[in-house]
Structures are given as C-alpha cells and as structure tokens.
Amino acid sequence: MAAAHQSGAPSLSARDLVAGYLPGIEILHGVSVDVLPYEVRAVLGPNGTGKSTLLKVLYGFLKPGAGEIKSGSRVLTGAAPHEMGGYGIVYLPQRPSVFPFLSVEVNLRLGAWRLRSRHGLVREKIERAFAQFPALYEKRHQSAGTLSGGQQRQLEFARSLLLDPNVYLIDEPTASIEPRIATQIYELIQGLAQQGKAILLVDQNIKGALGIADYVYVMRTGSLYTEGKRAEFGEDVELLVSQWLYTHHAPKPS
C-alpha cells in the first residue's frame, strides 16, 4: 500500500453513474467512486459486474445515461477520450495497446506527441523511461509486437509516464502475465501512488490487488456491494472478499 499521506480532494470523482451499451439495458446502476492522490483504489468483482465498463465511462469511451464525472471543479461528463490526456488522465486497457509493427522507441515517441515541438524534452523523457525500464532499452529497435506480454505492459506504463498524468485508470494489468512480471507491475503501480498519482485499479487478481490497495470497492451486478479502507477489512480480507463476490447468500457487511 502507498505510504501514509494526507490525500486531500479527489483527483477524479464520479457520482451516481448509470450506463449501458444498449438503450434500456443498464450495466452500471448508480455507481459512485473517488480516485485520490497517493492512493491505489481497487475495484473488485466477478466478470460481468461492470468493472471495466466503469473505467470506460470514466475515460469517455461510453457516455453515462445519468450521473456526473468531475476532476476537481471541472465537469468531465461527456468528455471525449482524446481530451482526457489534457486533464491529466490516462487509461491502460486490459488488452495491449501498443503499436505492434512499430519499434519500442517509436511507440514511446508517439506517447509524447503532445510535446512533439519540444525535441530536447522528449529525448530527455524517453531516456528517463529507458533508465526505468532497462529491458525496453535493450529492445528499443524491435517491433513492439515481438515483446512478451509483460514487456508490452511495461511499454504502456513507460509511454504513459512521458506526459506525467495525475490519474491512472488501469484495467487488469497482470492478466496472462507470469507471476514474476506481475509482481513487478504491482510494485510499479504502488510506486506511482507513492509519487502522488491517483490510481483506480480494476483487477481479477484479488490477492495481487489487495496487496497494494489503500481502498477497496466491491462490485456485484453493476452496483457497489461494499467499500472501505483496506485496513478496515481485517487480516483475512482475501477470503472475506471472495465470499462476498462468489457466495450468493453471503451477508452484506454493515
């Protein structure tokens, strides 16, 4: 978990979100979340409960039928995905989003397109990214599609860091990645929070997510089942959350 720190106001907040992919068919039923600096907030739940849909709504891929999204005092409800970078928000989807036929270095340069007129700064940021991810430096001239799944994830994180965002919306960061690399990814996410970033993490890996989470949202059938600080759930939180998620008659916590 992130080091203790006074988080302050949310970097991103959503209230009473209602959304779906087809008219009259709702996936989210009044979901509210806050994403705070210096915190990893984990969204847990079985498949089909609306976790990924929540991230897509927050990032503008899907417009809510009701509810409000704000960053500070700025209302972002209805904003388009291409505008989110300007608000300091990035989204890392579950499936790799690298350009597979372009080199690792070109992928990074494309991540810094908003700084393209500042060539020296772009070069400095890319050098810093390579220093943080030495495996990417070794393969900087290779096509990104030839990287392993874990290395492609590292490339996505490295690319996102070039614009120094405030908020990360991360969907299943370690899906289909070997445990050793998954551990590195979780350490990277935790490190981002310790630097003051606000993280909203959707994850099926309950143990991995809870290992770095400061706050937990548990979703069932498109609604928040329960939520609270990680410490409030006690020591056996993985078993407890599993019971809530997968046992139909599990009592809802007070």
Ligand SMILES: Nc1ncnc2c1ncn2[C@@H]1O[C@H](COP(=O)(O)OP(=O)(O)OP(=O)(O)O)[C@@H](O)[C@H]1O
The other form holds:
Amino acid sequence: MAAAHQSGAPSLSARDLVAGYLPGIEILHGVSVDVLPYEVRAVLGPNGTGKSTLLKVLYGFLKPGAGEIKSGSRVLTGAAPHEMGGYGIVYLPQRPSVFPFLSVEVNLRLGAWRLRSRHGLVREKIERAFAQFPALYEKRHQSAGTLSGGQQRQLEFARSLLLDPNVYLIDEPTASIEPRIATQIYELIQGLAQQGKAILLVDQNIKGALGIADYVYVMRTGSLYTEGKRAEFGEDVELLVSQWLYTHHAPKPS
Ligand SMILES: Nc1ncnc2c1ncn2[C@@H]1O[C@H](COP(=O)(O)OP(=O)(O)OP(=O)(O)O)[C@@H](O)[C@H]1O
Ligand SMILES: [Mg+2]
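Next, report the structure of the form predicted in complex with the ligand; the form predicted alone has already been given.
Full complex below, order starting with the chain above.
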C-alpha cells in the first residue's frame, strides 16, 4: 500500500452521479468517489452492479443525468473521452484496447500521438517504455494481437505511460489472466501509485485488488454500499467484502 504519502486533494472527484444507457433505466443511482494521488482506490461489487458504468461516466463515454465530475477546480462533467488525455486521465477498459493488427511498436507510438511533432521526446519515451517492459521490446515487430493477455495489458500500461497521466481508471486488469502475470500487473499498478498516480481500480478479483488497495468502495446495484480505508476494515476484510457482495443480510460496518 502507498498510504505513507497521503496528499490531501483528490485528482478526480465525482459527486452524486446518476447515469444509465437507456431512457428511464437508471444504472447509477447517485455515486460519489474521490481518486487521490499515491492511492489505489478499489471499486468492488458483483456482476452487473455498475462498476464499469461508473468508469465510463468518469471518462466521458456516458454523460451523467445528474451529478458532477471535477479535477481540482475544473469541472469535467460532460467532457468527451478524447479530451481526457489533456486532463491527465487515462482509462484502461475491461477488454484489452490494443490494436491487434498493428505491431507492438506502432501501438506504443499511437500512445504518443499527442506528442507526435516532438520526435526526439517520443523516441526517448518509447525507449524508456521498452526498458521497463523488455518482453515488449523482444516482440516489438509482432502484431499486438499475437501477444498473451498479460502482455497486451503490459502494452496498454506502457502506452499510457507515454503521456505521463495523473489519474488511471482501470477496469478488471487481470480478468482471464494467469495468476503469476496477474500478480505482476498488481505490482505494476501499485508502483504507479507509489510514483504519485491516482488510481481507481474496478475489480472482481477481491483478493488481488485488496492486496494493493488503500481505500475500498463496495458497490451494490448501482449505489455505494459502504466505503472506507482498507486498513480500517481490519484483517478480515476479504471475508467481509465477500459477505457484503454476495449476501443480503451481511452486517454493514458502523
Ligand atoms: N451498453 C449498454 N447498454 C445498455 N445497458 C448496459 C450497457 N452496458 C451495461 N449495461 C447494463 O448496465 C448494468 C451495469 O453494467 P456494468 O457493465 O456497469 O456492470 P459491472 O459492475 O461492470 O459488471 P461486471 O462485473 O460483470 O463487469 C447492467 O445491468 C448491464 O446490463
Ligand atoms: Mg464491468
């Protein structure tokens, strides 16, 4: 956990978000979250409860019917996804977002699209990314679609680093990924928090997410059921969270 460096102001905060996909069908019923530098904040909840919807609203894919999203004093409610990179926010969706028919190297270059006129800087950043992910360097001329699921995830992280974002919105980064690689991905996310990034991590892997979370949001049917610092939930947090998620009469924390 990165709790040693608490820094106060959220990098991204959302208040009372209400949203849905179809008229009259509300999926989020008023959700508030804060994403802080040096912290991993986990959003846990059962299938279909609105976790991915929350990230889509935060990143501007879905406009909230009510509520507010802010980064510092800047209001981002209604901003479009293509504007988010400019605000230092990246989104890694539930399904890997690499371009499967393009090479690993070209995928990385596309991550630096906003810097495309600064050739030297782009080259330097790509070299740095390959130094951090040597397995990607080995496969730089291969199509990204031929990489394993774990390596595709690494490529997404490598690509995101080129823009040096402040905020990561990450959806199920280890779904369908073998446990050894999943551990590496959690370490990678934890490392980003230790560098000062603010991370909102949606996950069904309770154990994996709790292993690196500083703060936990528990969602049920489109609302926050409970929330709090990971450490305050105590040693039995994994069991508690499982009860909150999968039983209807579990005692809430006071
Ligand atoms: N594009 C869409 N159009 C209409 N309804 C949708 C759409 N995407 C999701 N939904 C519905 O919104 C609700 C919340 O879905 P969401 O994907 O946010 O859940 P989730 O908590 O991420 O679930 P999971 O853990 O399975 O990924 C579900 O009832 C789902 O069927
Ligand atoms: Mg989801």
